[in-house]
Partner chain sequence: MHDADSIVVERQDFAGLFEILRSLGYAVVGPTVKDQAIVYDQLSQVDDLPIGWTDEQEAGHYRLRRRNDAALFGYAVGPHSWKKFLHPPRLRLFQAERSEDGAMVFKQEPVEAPKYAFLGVRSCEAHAIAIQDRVFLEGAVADPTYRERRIGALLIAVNCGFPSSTCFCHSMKTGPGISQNTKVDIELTELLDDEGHRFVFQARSQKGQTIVDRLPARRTTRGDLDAAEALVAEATETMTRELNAEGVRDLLYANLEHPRWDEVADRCLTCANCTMVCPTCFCTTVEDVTDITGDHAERWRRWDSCFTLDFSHMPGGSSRQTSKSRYRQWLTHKLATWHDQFGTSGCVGCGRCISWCPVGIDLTEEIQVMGQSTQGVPSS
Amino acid sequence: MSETGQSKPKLAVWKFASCDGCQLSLLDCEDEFLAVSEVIEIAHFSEATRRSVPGPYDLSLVEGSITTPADAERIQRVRAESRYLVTIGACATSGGIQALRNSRDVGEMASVVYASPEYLDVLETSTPIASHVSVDFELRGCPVNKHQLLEVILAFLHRRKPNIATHSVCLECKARDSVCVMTAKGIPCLGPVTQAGCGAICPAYNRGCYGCFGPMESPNCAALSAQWKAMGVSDVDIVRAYRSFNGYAEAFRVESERHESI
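How about the structure of this chain only, in the form predicted alone?
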């Protein structure tokens, strides 16, 4: 019996400004998710079903960033109805790719893209969920790792801390016996400052890490940038590298701004 008085804990999945990729990661769990659904009630999940059960909810998973006044109000309602709230993916945890507008004039960009920008009702910035409400856990990734997502769901249902690694992608490279693309091939790579979770896919195929899982715990971005500079990477390219999926995450944002000012 859950604390909300239901025979099964109630799970809700919410979408804000995003591409739905992290919700699809949950659906990709297939057999594992079917097993989980036997012990929880999927009360709200528009990506999977039209069925929607009123709250309160034991656990809410939130994908997407806050980009409109309406969403800024809606996330408050979601938080009020949720015992635990977990943000999933780069959009929800760091503002996402849409946060690239945070360093530009939104009105100017809208006038270029839209024929009638006066009909738009958007905020000046795209911000993570934690900028608006309290968050119980942030799961990084673009998209999230489906196995990590299942771990988070089960952890909160059993009231324990999720077992999610906070070390860098470099350790994943070592685990799969991949040669370091920076030292062996001179390819710029964000792996030393990026949180693990992807399995070091890009370096395994001779490409530098793009930072999909955001900053690792206590990243030394300045040291990595210095190494890139020694390899001949320009400040412009360093700024571009940090300003991708997780460009508004504090560590990446601060480093990109430092090189933009040079």
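Having seen the form predicted alone, I'd like the form predicted together with its partner chain now, please.
Chain alone follows, minus partners and molecules.
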């Protein structure tokens, strides 16, 4: 029995400012997603079906950040209609790549990009969902890992704690037997300050971690940057590394600003 009195719990998937990649991760679950749809009613999921059932919903998955006055209002309605609200992806949990504008003059940028900027009605900033409404769980990643997404849905379904680690990527990197690219190849890697979840893909392919899952539980970015500098990375490149998909997440933002002012 669902909380809303229906036989199956109702799931809604909402999109705000985003690229749709995280919703695609859900569709990418294919067989598992079909199985999920047998026990959960997909009540609203525009990317998958035109059919939309009115709320309230037992579980809302929210993708994207808040960038317009209209969305700032819409998220309030989504929250009011949802028993549990889970944000998915870097946009929803940290403001996303579009939060790069947060330290710029939006009006000026709009006038350069758009022929008729007067038709735009946007906020000065791109902010995570949790800056607007209370959020029950944040699932990180750019995009989210489909196994983790499924795990969160299953945990919700069976009323248990989701197994989503908040420690560094390094534990996953070591568990999969990869050789550390920082120490053995001199490649700067954000893994030590980034939350696990991707399975440490990049170091396994000779690249440093890009920080897709945002800051880990106790990030020491200053110490990592000091090591990067000793390896010859410039302040400009340190700013760039922290200022990507999760650039507006507190720990990464502070660290990029620190190097900008040097």
